[in-house]
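Here we start with a single chain on its own, the form predicted on its own, put down as structure tokens.
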Amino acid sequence: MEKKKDKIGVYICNCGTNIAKVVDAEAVARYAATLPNVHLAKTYKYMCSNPGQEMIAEDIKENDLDRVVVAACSPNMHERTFRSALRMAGLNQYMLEMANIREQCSWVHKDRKAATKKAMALVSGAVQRVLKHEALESMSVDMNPSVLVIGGGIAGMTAALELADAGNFVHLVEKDDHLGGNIARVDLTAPYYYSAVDLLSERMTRTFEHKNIQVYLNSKLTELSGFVGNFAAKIQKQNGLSEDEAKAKEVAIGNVAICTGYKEFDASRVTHYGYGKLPNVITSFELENMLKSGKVETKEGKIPKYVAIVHCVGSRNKEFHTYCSRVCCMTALKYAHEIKSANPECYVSDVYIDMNAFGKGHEDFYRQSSKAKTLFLMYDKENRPVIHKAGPKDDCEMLIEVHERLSGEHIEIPADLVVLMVGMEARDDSHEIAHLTNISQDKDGWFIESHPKLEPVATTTDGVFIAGTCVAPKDIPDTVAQARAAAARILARISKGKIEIDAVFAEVNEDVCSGCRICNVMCPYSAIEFDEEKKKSHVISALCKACGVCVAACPSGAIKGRHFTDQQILAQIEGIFSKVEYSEPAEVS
């Protein structure tokens, strides 16, 4: 009997104009029409929209398409949800392959006809590369409901909160010997003053009383084991053990939420600044230590009558870090309001790069402040200000010397206390957190989301979340929805009850494996182990990411990549060289 013959539909998005504005998509639709095995070629304005999918869908019945191909942007954008529009017209997911002519093609070209010429070469290898895909079955593994939580400050214990509510049992794992994080530092918050106290003490309670909640202090976790569905975890009591609180309890969970905050940036390592050296220098948390005792004043225990607060000390800064922490302008703007409502005949100065009021009421908050007789001096972040001790004659403690930038004069300016807006960092042990969950950092040290836009709480490591400070600087609002946005992630897996898994890993084949064990020490993921008895290695498919790494790797030729096998990559290589043809048509009159 003569095999069937495939017919496949290849679908060209315009992105609007992201893709439209250089590649000539019309002319890659017809090109594509011409190539084997097509059956129809067609373009869409936004291919990813709803019409765009239900489109696909609908030619697949209609036409009987065995395979699909999609030119688009990224497949690690989109590629999800063009699977899923084969799903929804009963076609095996993995009957689709994607050509990226957004973020290879039409984002780094500005000649539009050899774009279009590159867009056409990445189609056609596209085509030819799929003729070889097979269908693959996902598999599903049971969920365990249990969850992981590290950290106890107001991210970590809104997660574990909204998780046990649903009814799921937590494991709260905190370093301290207290909940609350570095929000129980804080006096009040801006820009409403509310009680920072108020805000986590309803929590607290509720964190400790609650009956699916177990609190961990003064622990850690030390080895997170299995996948996603099925982790085993140590916590480990870590000082004033006794002899049963030395060994780890192992506890036995389905996801894990990573919620461990920040560090303030070390104010001694910007050495003109003089903390350390000169004691009325001050961190703004040593400010809230005052704040909270009612009393603002030096050291010596006077008023202060000059007091100047320095914004992004240790921020927007090429020597230190270039991220803007976000939370420091408002936080500058609140101690102005504290210290001039404790002593009215302070002067306040304000000396800052920009002032960043992004959140609910805070333009109306800088607003309030500016008619409050803050005195506020702009500086160049390349021409930062200098603090020095001032003179027997000056009727203050220190001078400053700030290049004012919309004056463009420099000033001095008397102070008798000065507060530094320390930045903040991402933790000491964060690299321990890391390499235990197996999540990626980025050069400063904070956690990778699997997407910053489109999964901004998952990891590339299935049932490992991350929420709060920990990703990087944000507000204590922005803090709690992305905590209850990871919770929510993972409640919609436990209701399932089974998680899916891709079927997209690498195989090992026995037969061949030497037992070398070059791929477990290579494999990213920790996704290969090693059988003793056997002598030979194997994949844990549930772990695998199908990175390739070991395929590459093998000196044995063992392993095999599904969905990325030597012919499918072959195949899509020789139709990249394809001689394609392009004319750019001729201008109407």
The other form holds:
Amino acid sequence: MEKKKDKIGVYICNCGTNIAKVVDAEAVARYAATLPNVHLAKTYKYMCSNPGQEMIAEDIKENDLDRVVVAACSPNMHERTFRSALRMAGLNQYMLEMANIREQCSWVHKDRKAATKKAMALVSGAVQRVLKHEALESMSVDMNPSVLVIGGGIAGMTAALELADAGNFVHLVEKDDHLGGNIARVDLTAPYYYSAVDLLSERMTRTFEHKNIQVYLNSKLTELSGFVGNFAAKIQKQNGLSEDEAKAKEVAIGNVAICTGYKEFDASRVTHYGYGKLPNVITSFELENMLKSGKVETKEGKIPKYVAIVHCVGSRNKEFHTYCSRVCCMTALKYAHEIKSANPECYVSDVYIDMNAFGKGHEDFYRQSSKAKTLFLMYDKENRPVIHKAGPKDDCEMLIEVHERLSGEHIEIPADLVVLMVGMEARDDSHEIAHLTNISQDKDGWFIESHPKLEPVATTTDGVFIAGTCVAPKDIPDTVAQARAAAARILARISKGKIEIDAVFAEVNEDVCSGCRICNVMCPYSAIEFDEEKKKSHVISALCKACGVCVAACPSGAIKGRHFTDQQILAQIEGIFSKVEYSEPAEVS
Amino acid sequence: MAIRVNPGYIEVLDKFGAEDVQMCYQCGDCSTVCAHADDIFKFPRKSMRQLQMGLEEKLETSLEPWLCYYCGQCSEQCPREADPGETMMSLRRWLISRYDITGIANQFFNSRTREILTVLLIAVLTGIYLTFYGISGGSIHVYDGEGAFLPSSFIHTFDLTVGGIMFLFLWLGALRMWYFSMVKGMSIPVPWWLYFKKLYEIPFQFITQKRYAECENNGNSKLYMPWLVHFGLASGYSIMIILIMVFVEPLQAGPEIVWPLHIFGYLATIGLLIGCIYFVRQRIVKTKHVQYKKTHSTDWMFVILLIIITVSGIVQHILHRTGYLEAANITYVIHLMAVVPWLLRMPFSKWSHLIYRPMAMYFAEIQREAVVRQQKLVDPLSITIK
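Provide the structure of the form predicted in complex with its partner chain, given the form predicted on its own shown above.
Next comes the full complex, this chain leading.
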């Protein structure tokens, strides 16, 4: 039986004036109507609007269209929208092709004639390509409700409790021999002086006692296999004593929340601060210990008359880290308050670059610090202070030499105790976690979210979420918010029970595969398994992101990218190179 | 060479009235709104910073505090309630104590009790001295001429002595100001002839207080009240000093009224009275003018003495002309008991600005031209002055 002739509907969006001011949309529609198989071609002000979508759906039903081309913005923006319009009309959603005539045409060109011709060529390519589209079906897999949480700090515990309270089993893996993370090292928090111990202790008790949480102390994740909904994780106890403990424990989970936190910058890397050489130059965490013990004093046991707090140690300069660690400014102000209230005779100098008081209550806190007569001295980020020992005639232990920006003077600040506000750094073993869970890190080692604004806790690996200071430096409220967000994202998936997997992925034709395994190492998502028995490679569709690397790499041409087949791409190229004509219409007055 | 920061120095200035300077975060709004700040004299911002950092020597050699007339706009604009206007005022008080070699000013500014006790002591000593003098040489029933209780020729000598002491300390202070600002604080050469070229600044600024009138007035009124009141007060004050130092004999003699002289006396008295009433009213009612929000204890001492002087002067004048000679003599003693501490206090109080301010403006103009000359020598294109 001869296949009936395909009927294509072409829709050209004006995008208000975004497209129409550069591209003659009407001319593109007229041109599209002349292309083979095109049944109708229309323009509309906003194709993505409800009336626009309804128009497409109605056209499909009325004219019995079986393929659709939308020439509008980037498919990143609205492919989902138009796919749903197709579904509404009862058409397979993969029978859609978008021609990007906004980002790749009207926004980047000025010449109306050339831009219109380019839009025509792009539409021609889309028409040729959509003819080769195949109806594809999405798959769904079961979601295992158990969750693996890596890291037992405030973020990990918060996420674990949120998930466990909702009735799901959580495996909480902590590298250290105790829960609490970095906050356990802190005395009071800024700006409201909540005790860090109070913040933690209730959570720690609940985490340990929760029937739905299994805590693994002194343990690490050593392997993660499978895909979203059905991961298998191996948890290895470090320096386990018994033979039983030495064996890695394997657990089945559906999602992973990574909350591994940060480590503090090593202050001895900044040579002119004399950390490690001058006994009374200490880090913020060392001061926290003093505050915990209730005594701020020098190594010689004297109460300091002059205390200097140096900001941005390791942060905000080209030599170490260019980013801001976000919590140090308020912590420094907290120190100034605490030192001054413990000893009103003491003078606190706060040596800073900028005062970053962005959070709730922070600006007021800064104001209070000024009121308490903290001396704020500004230095240049590329011209750091130098700390050295004072002379025998000076009334202080050390002198901090610096070019003070607000006065323009080269000054020396007296100090008996210097506190270095050490910044946050990605943990040394964060690349191991990234490798095991198949997520990415930025140049500073922080884990990368799948969208910095709209997807702050998701990663490019489905089922793996990140929260807290392993993503970037942040304070406790932001960390807790992210932990709860990650838990909420996971709970939403668990409550759905199943997970939809996009039908666009790579497939190996096992008859053609030679078992060379080139694709195995190329795949950036570790989505290709090798079947040792058959000696053939196999794509785990749930993990595949359809990037096409394996398709291009396969020397036997055995891998097909669904929805990105050679025929489809070649047809599109051919369409783009077809001859287009356009002459601007005469001005009608 | 690095300058040592002194985080504790802010406490010293606290006593002089700079209670809020620590709030300043150097946004510079104050200098933007100031009618007098420019590229060379960057106040109040710069002075605020030097004070926060305790750069004592920089402050001591600076003239900036004297260029401020405390219109109060900076304090109104300040987003952090750091009160730059009051800080500049406090720095003027502090500078007065720095120019003063005796240390008396420092005592007065730092302790209200000491100031009150000193003033009372001088008043009592004056009273005792004048009473004994009156009894020993004359009669309480005679006001002038032969056998007068306090003969005008004696009063003239007495006034000149007290006034001389006052002026001696004032000019010693002015000399110290010159040394600090023009010798210790100058890193560039100052040509000697500039001192002559700019000499007109002293009488000009003293008489007109032109810069005070330039302080903007929020556009509320063309008539700038604080300037007008200050002008009235300062004129009355100066006329009075000239009258008692030079013309006290014909003024006191009586009983007839010497109109060509007395008219000045009456005008000056009216000026002083209005000034006193305005001063008290502004500080009690606390009007919109920021500059009256805070009052140092030494300010009150000045105005209380001035009120006593003015009122007792008026009463004494009336009593004398109406023939109550005994009462006139007693009132005169009371009048002088206030005049003496008031005059002697001058070099050690805020009111020494009578001399210091025109002098500072004179030195500042010399500095300005010296800086511009230097910039031209170094790089003709680097002249940034407006």
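These numbers come from a predicted model, not from an experiment. Residue numbers count along the first chain shown, from 1.
message: Looking at how the chain moves between the two forms, with two rigid parts pivoting, which one of 456, 411, 138, 108 falls at the hinge?
response: Where the C-alphas swap which rigid part they fit better, we find 138.
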